[in-house]
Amino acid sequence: MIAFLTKRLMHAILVMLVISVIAFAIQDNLGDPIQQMVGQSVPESEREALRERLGLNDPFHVQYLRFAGNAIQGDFGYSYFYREPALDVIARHLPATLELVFGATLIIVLLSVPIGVYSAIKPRSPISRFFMGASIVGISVPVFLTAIVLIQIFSIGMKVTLFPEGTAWGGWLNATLSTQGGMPSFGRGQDLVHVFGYWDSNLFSAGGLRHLVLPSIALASIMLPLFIRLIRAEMLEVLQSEYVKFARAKGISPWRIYFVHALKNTMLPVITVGGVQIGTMVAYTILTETVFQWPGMGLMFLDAINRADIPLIVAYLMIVGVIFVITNTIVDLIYGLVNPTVKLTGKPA
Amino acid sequence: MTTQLSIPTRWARFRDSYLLYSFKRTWSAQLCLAIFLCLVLAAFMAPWLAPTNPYDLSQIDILDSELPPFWIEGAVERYTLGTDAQGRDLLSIILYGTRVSLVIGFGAVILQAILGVTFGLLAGYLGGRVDAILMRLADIQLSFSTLMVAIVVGAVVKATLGSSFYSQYAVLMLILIIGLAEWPQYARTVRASVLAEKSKEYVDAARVMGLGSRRIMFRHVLPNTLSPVFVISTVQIANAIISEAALSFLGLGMPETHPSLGSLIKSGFDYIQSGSWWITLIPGAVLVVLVLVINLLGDWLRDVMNPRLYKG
């Protein structure tokens, strides 16, 4: 166990080193800080002196070590646009993203487990077939398009005139398929509840929750099909196993077998894939937040790119890297702990 | 009397294969392939099929902007699917845009396959330190999602080279970015099957005959690892097209003067609040149909060829 832990930690540190070198290389190669600091009229000799004084002529590794030392202390420099420490800017935008991810995760868990389990128990029922078909359609729709369709249907509203208005059934179908709209689709709204520090929450007021609904559904839509398919596949495998047959023979009620005995073992691979998918989720928050103008980290990152706000870009990359590395390490550790068959040290059997 | 041993030709082998047998009996696969081929043909014949040339500024009139498609009141007969915000015929620009999306999708997948197959072959056949380094690299890259890698690389490249240079070579840039972001998928698949092939007798036999590693790798092992490569390629094309659309939607892809499906959706999204939903949702529908038929074909291929693939 100790060997496994050390191996994982070494891996995590290695990954962080790679990320920090990449982030530093970006900072080093983009733009000239001297040009940002002094005016046009400053002569070249002055510029060179300033460059020397700031240590910009030092070799790459010396500058990198200085950068890494500051980064470990949380100092990523000042954002050009916001004119405050980059880490503070990120801390201000983090709660919005976390709440969005929380909302999406809630939807994924609440829907994927029952649907996945049901379609494994009754693989041939029409409902299961429908969900399997819907899930491949779901995988094929990019997240920003789901978001746009949601806005069109629930925010702007849609008047359907596809069926003949004159007939009773046509009018009824048109009325049923048309939507009023009115759901908020822009930003976090005004009803934010201040919790502490930088955390203003959408979760504790009706207005705030209404703003959270559409972005959360959009973000969840991209992961949901994957999880439904995964849970179904794992559950199908588990239901074939000896211990489930034994539990059946023992006379345990089917629901207890499905949701207590079988689901436990189904969840193992789901946790691993789920952990890895957190990384994917961060990428999709950039898209979701762009569509809904949700003021989280993703939108901030995109704005930073458009403004060439390099300290903020670098800080974002480092923070996202830390989030990835921590979640991946934790997922691996949990997996190693709960599944005794995992070869902890990775040695061939 | 000696009997002539007949070696079946490639065509005969294909004719007798389970692949073709299954294809003839799966109507959904036939339908998907038909739709896919229609889209590809229509896209590559765009210069002849499209009613107008959307790249030609002299054919565009700004007064024709935001006209609705034919089934909505106020439509102009000339523009079957309506026009976008700049007055370009939506049907034409979608045909041209699909072509751009397909070129980038295929180009990126070819690059991914070349990189991934080479690295996977090297890692699996040589083993040892090469294997450790390449697979660690693939692990690191996969632990960030490929889309994330593509967005970051795209952003940095755009910031380094400048917007105008980037949009001038956008097709090439996107192929490079998406190709570099997704090679680990191929590398891991190929490596897994190389490991299985390596211990087979024909490899030993080739080695005993004195053939070099390179020849054994590329001429003997590689052909036997290609069927999983074939299967993931379909899914990878779909992924590459979606990645391209996502990058273009974020403004890191094709410029609006030379749009792909993704940048059409992006430029249309600005007008959705004013009621012109068709500018964004019709290209969106084309994108979804394109990706969906590729994914369904991929599903069918996986069922037929059933190689052991990675989950997720």
Given for the second form:
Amino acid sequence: MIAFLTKRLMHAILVMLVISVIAFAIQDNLGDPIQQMVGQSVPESEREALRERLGLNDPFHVQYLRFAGNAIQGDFGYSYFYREPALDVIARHLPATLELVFGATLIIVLLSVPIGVYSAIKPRSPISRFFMGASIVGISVPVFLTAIVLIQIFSIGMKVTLFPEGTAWGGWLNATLSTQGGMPSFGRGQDLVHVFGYWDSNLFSAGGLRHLVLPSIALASIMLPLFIRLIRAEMLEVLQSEYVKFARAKGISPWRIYFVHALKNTMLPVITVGGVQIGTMVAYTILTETVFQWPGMGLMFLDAINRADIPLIVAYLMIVGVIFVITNTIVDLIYGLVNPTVKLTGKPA
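Switching forms now, from the form predicted in complex with the partner chain to the form predicted on its own, please provide the structure.
No partners, no molecules, just the chain.
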């Protein structure tokens, strides 16, 4: 275990090193941070003095080595726009993103497992065919379009007039399909509960949860169809295995076979893919947070690019890289618990 964690720590350091080099290499293409920091009336001499004071005129290797030396001490630089440490800015926005990812993950787990298992147990039923067709549509629709549709239906409201109003059935269908809206679709609201430090949570109040619903559904729409199809495919394969046939021959309850014996082995590849995808969702929050103006790391990163806030961009990319490493480490630990024949050192059990 110690050797495994040490190896992953080295991976995290390597990831941060590579990301920081790449981020510094492209900084000249992101714009001029001085232009974003000062007004148009500031003379060129003062701009040049500020550039010199910030070290922006130094060669690439000098800037990078200075940053790396400070980063080893936990200093990732000061944000040009916020005029405070970049890590403090990220720490202030990180809880919003993590809560959004948590809400989306919860939706994915609660829906994908029962739908995927049912679709494998009864692959030819109309309900299973509907879910498979809907999953294809879900994979094809981009997250920003899903978010806009959710805002139109559940926040703004939608009046349906497709069916003839003069008939009882037409009026009933129009009324049933119409929505009144009213769901929050902008920001985190005012009903936040302070937990500790920079963490103000939406999870502990009814108003906060209402603000979290639509962004979480939009973010979950990216991965939900993938997991439904993955669980269905793995479950179909497991149900054809010899031990499942033997369990049926012994007269074990079908539901025990499905949800105890088969589902456990079905989840092994799902856990592997899920760890990568959960980390990916942190990056996907950029579009979701932009549409809903959710004040998380994704929206912060997009604003940092527009402002050419180099220290904040580099710090964000490095933190996301570390999140990927931590997520995959946790997944490997869970995988070892679910499947004891797998050793974390990579040697066969």
